[in-house]
Each structure stands twice: as C-alpha cells, then as structure tokens.
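The form predicted alone is given below as one chain in structure tokens.
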Amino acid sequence: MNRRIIGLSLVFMFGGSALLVTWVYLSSENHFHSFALPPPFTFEIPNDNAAITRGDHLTRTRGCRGCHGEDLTGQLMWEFAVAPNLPELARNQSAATLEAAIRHGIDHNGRAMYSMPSYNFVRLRDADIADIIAYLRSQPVMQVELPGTPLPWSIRWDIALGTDFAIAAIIELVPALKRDELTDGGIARGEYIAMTTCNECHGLSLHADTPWDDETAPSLIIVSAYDFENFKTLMRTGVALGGRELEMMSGVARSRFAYFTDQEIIDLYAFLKDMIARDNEKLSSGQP
C-alpha cells in the first residue's frame, strides 16, 4: 500500500513537473512570436565608400562591437545570449530582415529577440540603417564557431509570468524625435545622437526611465554639472568630473564615444543642455 501511494505520488509529481515545463516553454515562445513584423525595409543599400565609411562609424559609436565583438564575428554574452556573426548575417539575409532585427528586435525567423537592444536603434534613420548594412556587407566573412546556448529557464519563467519580456515589447515606448534640423540645427542633430546612443543605458527618454528595476544609469540631467570641456573629456577619455572612473560610462566612452567627431560632441552637448533647460522650465511652471 505504501509503495502504491509513493508510486502514485511520483507519477503526479513528475507529471505535474512536465506540464509546468511545457506551459513555461509554450507561454514564453508565444510571447516571442506575438510581435508583428514591420513593413518591409525597401531603402536602397548603397555600395560607395562614403556610405561604407558612415556605416563603420555608426557600428562603432552605436556599440555593435560591444556585443558582437571587435571584428563583429559574434560572441557569447552573459553566458546565454549569442550575438551572431554580423558580416555573415548581412550577406545571407535581406535588408528587410536585417532592419527588422536592428530597429524592431525581430530575428530572421520572425521571432522577437530577448537581448538585442533595438530600443536604442529604433529612431535610426533609413539612410543610416542602409549605411550600416552596406558596411557589414563590405566586410570579409570569417567563419567563427559560436555556441548554441538555450535561453535560461529562469528567464522563460519570468516571461511566462509576464514579469519579463522581449525587447520588441518596449519599442513603441521610445519617444519620437522632436527637433527639426532645419530650425533647430545642432540641437536636432544632438537629439538624434542621444536617442540612438545614450538611451541604451540612461532611459528611453534619457531620464533614467528604464523598464528594468536593476538599471542604475542616472538621468542625463547630470550633464548640468559639466561645462563643455569637461563633457568633451568624458566623451573622449571616459574620465568624469574629479578625475573619476565610472563603472559603466568610462569603458563605454573609450570604446564608443571616443570615435564621435568633434562636431557630434558639440551637437550632443547642445541638445543635452537644451533638454535640461526645458526640463527646468517645465518644473518651474508646474508642468508634468
């Protein structure tokens, strides 16, 4: 009798576990496949030297090498996310497929990606997307063996419960660009840089409004403490006020932002100072 009870208990236990695992997997996969593909990207992909040079600049300043490796051939990130070989992918996939991945976080199988920071790239202009693709296609394809690492069950569990999500879920939360280069000049150019670079860490609107609880990068109102020369030093060398090294920013500045042109740094600073001034005006007038 005792053996029969134990046996039935084991059947129910293992059967229940199997059902739970199945539910977690199917629920998480349903989430990944719940996002519609964007309209096909039809912008012509150039092949001239100027476009390729611009694409090189964009891949470096927007951080592609941070995840995909210095030679963009891919690498393992966080022990579970495999950043693919970009030159190989660019040769094998259409421009529409590549654009969906870059700006919308949806892979070549129509499945949303968990780790691709497309919220940082959704405001990239069509011409810049085309230049990035042109650059990637101009690079030699090196065969690199990358691991096939499954998504951890802890992440699938959170997605099944609705407490975590694929990046595609927050794309629409990124504010649209508000400045017009014809009327705002460098401030508009700076906004474009900030909203395709800085919001990866500093929040979707640059005000520390990240959808993740563990993100700690401050609102960029912190730039109010910097004069231009100190800001330029931070961008070029990663050295903050007081000669400090910052946990994340210092390394990112040296690997990415040091490649900004002088004009890009001028424009970025102009936008951030203008943003801060507008925020202060709203605060003083009681506006939300």
Ligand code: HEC
Given for the second form:
Amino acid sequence: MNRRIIGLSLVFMFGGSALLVTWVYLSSENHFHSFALPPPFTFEIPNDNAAITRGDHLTRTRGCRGCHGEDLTGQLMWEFAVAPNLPELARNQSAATLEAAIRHGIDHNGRAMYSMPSYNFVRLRDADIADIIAYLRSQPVMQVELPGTPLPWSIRWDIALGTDFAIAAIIELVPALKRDELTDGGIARGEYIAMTTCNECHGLSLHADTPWDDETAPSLIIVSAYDFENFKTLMRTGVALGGRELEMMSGVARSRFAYFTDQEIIDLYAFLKDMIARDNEKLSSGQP
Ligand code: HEC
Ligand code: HEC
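Now show the form predicted together with the ligand, given that the preceding structure was the form predicted alone.
The next block holds the full complex; its first chain is the one shown before.
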C-alpha cells in the first residue's frame, strides 16, 4: 500500500479514537454532573455519648466499614474505587455535604458517585444520619495514603452508552417505608433495618429486584425456610440453614449483623415474616 494512504489512515484511526475517547469522557462526566443537590440537611448534629454510640452501631450494621475500612480511614475497593477517609472528610465537610453523599449519592464536589451505595441509605432517618456524622466527627483523624484510581474506561463507556449509571440514578427507585412504628411496632422497626441494610444486595424492595443483572443475592422470601432460631444463627454467626457456609452472606453477617442487638434481630425477623405473609396473600388473591 502507498505510504501516504497508510499515513492518512493512521491519522484517521488515531484522530478518530481520540475523538471517541473525548466523547466517552465528556458523556460520562456529563452524566455524573446531571444530578441536582438535595435541599440542604439542617438537622442539628448532636455530640452526646448516646448519639456517638448509635452512630458507631449504624456504621457497623450498615456496612460502612466493609468498604471504608475497619477504622473508616478509607481503602481501595474492587481495584478501581477509593472509599475515602471518613473521619477526615467529616471534619472538613459540612453536615449537608455529608448527607448529600450518604443519602443521595453526590460527593463533596457535587458529582454523582459510581460505587458508594447511597440507595441503601436513602431511607435512613435524619436523626440517624446526624448520629453517623456525630460519630465520624468524634473519631481521631489519621492521615492515610490512599491511591488515586481513575474510573476504568470500560465503565465510562457503558455510562456514555446509557447502559450503566451513577448510584444517584437509582435512588428514586427505592420504595418508601410502608410501616408506621406507632401502629406496627417491631414490624416497622424491622422494615427500617431491612430497607437500610439488606436491600444493598437483596434488591431495592428485598425481592431480588436490583437494577443491574450481575447480582446473586436471592429474594428475602427465602426467609420463609427459616425459623427464628435458624435466622438468629445466620445473623449472629453467618451459618446458614443446614450448617452451610455461604460465599458472601456468611462473611457479611459476621462483619455486620453480628452487631445487631437481640431486639433488632427479633424486629427484622418479624418484618420479613410479615412481608412474606403479605406477598402470599397478594399471590393467592391474584394481585400483581
Ligand atoms: C459498598 C462499599 C461502600 C459502602 C458500604 C459505603 N461506602 Fe461510602 N463510599 C464508597 C466509595 C467507593 C466512595 C467513593 C466514591 C465512589 O467511588 O462512589 C464512597 C464515598 C463516600 C462519601 C463521600 C466522599 C466524598 O468524596 O464526598 C461519604 C460521606 C461516604 N462514602 C460515607 C459512607 C457511610 C457513612 C457509609 C455507611 C452508612 C458508607 N459510606 C458505606 C464505598 C462505600
Ligand atoms: C453485601 C451483600 C448482602 C447483604 C447486605 C445481605 N445479604 Fe443476604 N445474601 C447475600 C448473598 C450474595 C446471598 C446468597 C448466598 C451467598 O452467595 O452468600 C445471601 C443469602 C441470604 C440468605 C439465604 C441463606 C440460605 O439459606 O441460602 C438469607 C436468609 C439472607 N441472605 C438474609 C439477609 C438479611 C436478613 C440481610 C439484612 C440484614 C442480608 N441478607 C443482607 C448478600 C447479602
């Protein structure tokens, strides 16, 4: 082939791919910047011991430590996401900025996050968000070197094509809480727990209805196979029905759910049983 043609096609190829790279980058950034900030969080942040203890309990049972590290000073996740140093961030950012990240998936630069599972925390109550912030601010700030890892091009590509999205895009799909503590007591408390921790993996409504298709966690209808003692054993020790060790759930239970109080396990079980009973009623009456 003529040298000039080879040269021209090389210019075209590299020129074209530079354009493509630019397009992928700009489209994905455009997506990350397309989410409005929520109204500012104005709830007062307490600093009493009860609030700090509650905040600590929430960071354990809601899994913050699984990603941000045991002492919450941050770590690399899945080789591409950097969960930041939370005590440090909590000192440097306003409560409104922290709340926008925790419940709405928007970071302190106003950019939607890709990995932080805020859909799991959007139903956390104001008082609990305030207690988490109180706890983070009570912790010593340790300087930790964290890697700076760019979002992989494969993810940017899917976002540019519209087949993947920032977490902020699915927050509005999380169902509202349906039970009221005044009338439903423990069932409402259990719903609150399930809808702010189990729905990270078991689906937005706990029915394996995750908006992505690579999930393996079953619908929590599976709890119908569990009596209370079996359920408590799973939560406390990670050992599933029939003495099984589960690939993911067993470790998750040991690191998070072992911190549930006895009452929380009772409430969670009561809620799941009630949810299953309602599901069955709907099924037998032919409702969708
Ligand atoms: C599944 C892993 C995971 C869990 C669980 C998790 N985080 Fe994150 N978090 C991340 C990652 C990763 C980031 C960095 C942004 C990104 O890549 O999405 C982040 C970012 C944040 C930010 C925003 C930082 C900024 O730049 O403004 C805050 C605040 C935060 N997390 C708090 C929490 C709290 C509080 C909890 C528990 C209630 C929690 N996270 C649970 C992974 C997680
Ligand atoms: C971080 C993800 C994650 C969270 C959070 C999570 N689970 Fe799971 N769970 C799984 C996965 C994945 C499985 C399927 C088995 C496996 O691969 O470990 C599972 C399986 C189960 C099972 C079936 C056990 C069996 O007999 O096979 C039950 C019951 C269960 N989870 C209950 C819960 C409850 C209740 C919560 C909330 C308190 C919860 N899970 C939170 C990931 C999770």
